[in-house]
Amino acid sequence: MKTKPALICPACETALDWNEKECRCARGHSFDQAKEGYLNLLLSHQRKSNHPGDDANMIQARRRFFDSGALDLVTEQIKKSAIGNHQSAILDCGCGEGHFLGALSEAHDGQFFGVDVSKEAVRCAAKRYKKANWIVANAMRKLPFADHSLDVILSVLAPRNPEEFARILKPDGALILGVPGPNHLIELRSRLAANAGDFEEKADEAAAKCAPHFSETHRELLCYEQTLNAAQIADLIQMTPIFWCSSPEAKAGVQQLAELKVTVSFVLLTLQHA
């Protein structure tokens, strides 16, 4: 039996046992494992549509952009922040197509869980990263993890659920948030939206939203310039909220560019139980 002690049943909250084909609790609730290896624990009343979350086009654009290496420095910094000196149980909440957690799982030992409401995203992650456990679930509802069962929770550019994070994180665990830093992608965003902000207050807002459950212990800014080619520009527009916040004319104009130098700016916040 491939036991995952941290997992609980979304229907009755008892422990789940995960074998090669299904996941089952002692009360008889069972959830089939998809052929790609992921688990769908999203109950019908926990979603607002039949296909919640990012669609296949956004997921594939994100996969191509990460594969291009444009955010490799961000990935390396997240790996350094998330891994301690011992084996850990790590959750990437809002994992998308799995890039950050996948990189962690391939470089370190431990238990790795990725959760996203998008089945397309989780399927994409499960196909590539075999050392992690991928789960479809709604991060803004009750998460399918036992109380105080995780060492690290990672949330990068994703919706946050501080109450649930406080419940499932161990007392000495770390919550790591990745948020846009000052002037992140400002060169691209200013071409696409007249009201493009500088993101100066994003980190403070994220820390405040997690209070009073968590208090900030460390903050690190990573900022560098990156020249994007035409394919990277197109994928970046497709994979982010920029896609929905700009006009077709503005997007078409930017996609005529052969290249564009942009500012990549990330703030990594480390928080612990208050």
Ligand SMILES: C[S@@+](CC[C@H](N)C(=O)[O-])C[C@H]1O[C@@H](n2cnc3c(N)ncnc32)[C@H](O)[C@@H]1O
The other form holds:
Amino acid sequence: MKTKPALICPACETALDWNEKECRCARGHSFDQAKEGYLNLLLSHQRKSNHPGDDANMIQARRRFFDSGALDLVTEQIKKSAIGNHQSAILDCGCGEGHFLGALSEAHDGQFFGVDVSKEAVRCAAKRYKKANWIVANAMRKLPFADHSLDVILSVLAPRNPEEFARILKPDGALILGVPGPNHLIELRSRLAANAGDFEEKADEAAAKCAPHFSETHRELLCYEQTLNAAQIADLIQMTPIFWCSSPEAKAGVQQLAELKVTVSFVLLTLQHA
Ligand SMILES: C[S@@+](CC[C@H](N)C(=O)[O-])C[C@H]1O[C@@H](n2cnc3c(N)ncnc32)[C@H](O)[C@@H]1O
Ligand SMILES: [Zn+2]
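Form predicted in complex with the ligand, following the form predicted on its own:
Every chain and every other molecule in the complex is listed next, the one we just looked at coming first.
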């Protein structure tokens, strides 16, 4: 049975009671649970467009890419880093279609919460992964969790809000950031953009951005070669917005490849309250 999280109302910040059908605070603000089981806590003034975040095409491409197994080693490493004890309350902030949190929730006991600003992403996550709680919310605003209520916050390739992470993470909790490592997908990126960066600085930049609130306690680099087939290449281009601005010729060239060997490089940073 799912355990409900220590949520706070996005309108008035008092505690939210989330029962089987709806979610309501003591002041009477109520939020419906969608038929897929997720909760929409995104207030209309907290979004810049009617469909913020990744769209349905990107989400489906991301799901197919994960399902193809190309990032299974990354998933295993995240599972190892994110699980502390059996009672852990874990938030995946910017969870997308739910792959990483879904894998964690299926392998371990605990309380699992996934937040994304994209309703399509959260719906997709909620349809597949039933052991986690899925919430639509804007991570750049106040996150709908009580102060110091989470053991682990996971943020993989997603926007980060260090101030809010510091507020909602327990004093001995861990913030785990997944960022692209040196030369991540360089073989693909250099074909699509003339000035593809080497990504050497990404992990340091991520740690520095969190520095006022967090200090780094551990760093893990995972790097391997992966041969992608044509379908995987197409999905990777579809799910990665930086590839969209590459020239039509460069994109057509890449899309004609039957396969391409790429470097997969990920850095997992563990940080704790400073
Ligand atoms: C590159 S995807 C990564 C998704 C997931 N962490 C993964 O690794 O598969 C970035 C995600 O951040 C979400 N996102 C963008 N802005 C956001 C915001 N302000 N609040 C919450 N999520 C946001 C997008 O909708 C998208 O699902
Ligand atoms: Zn309220």
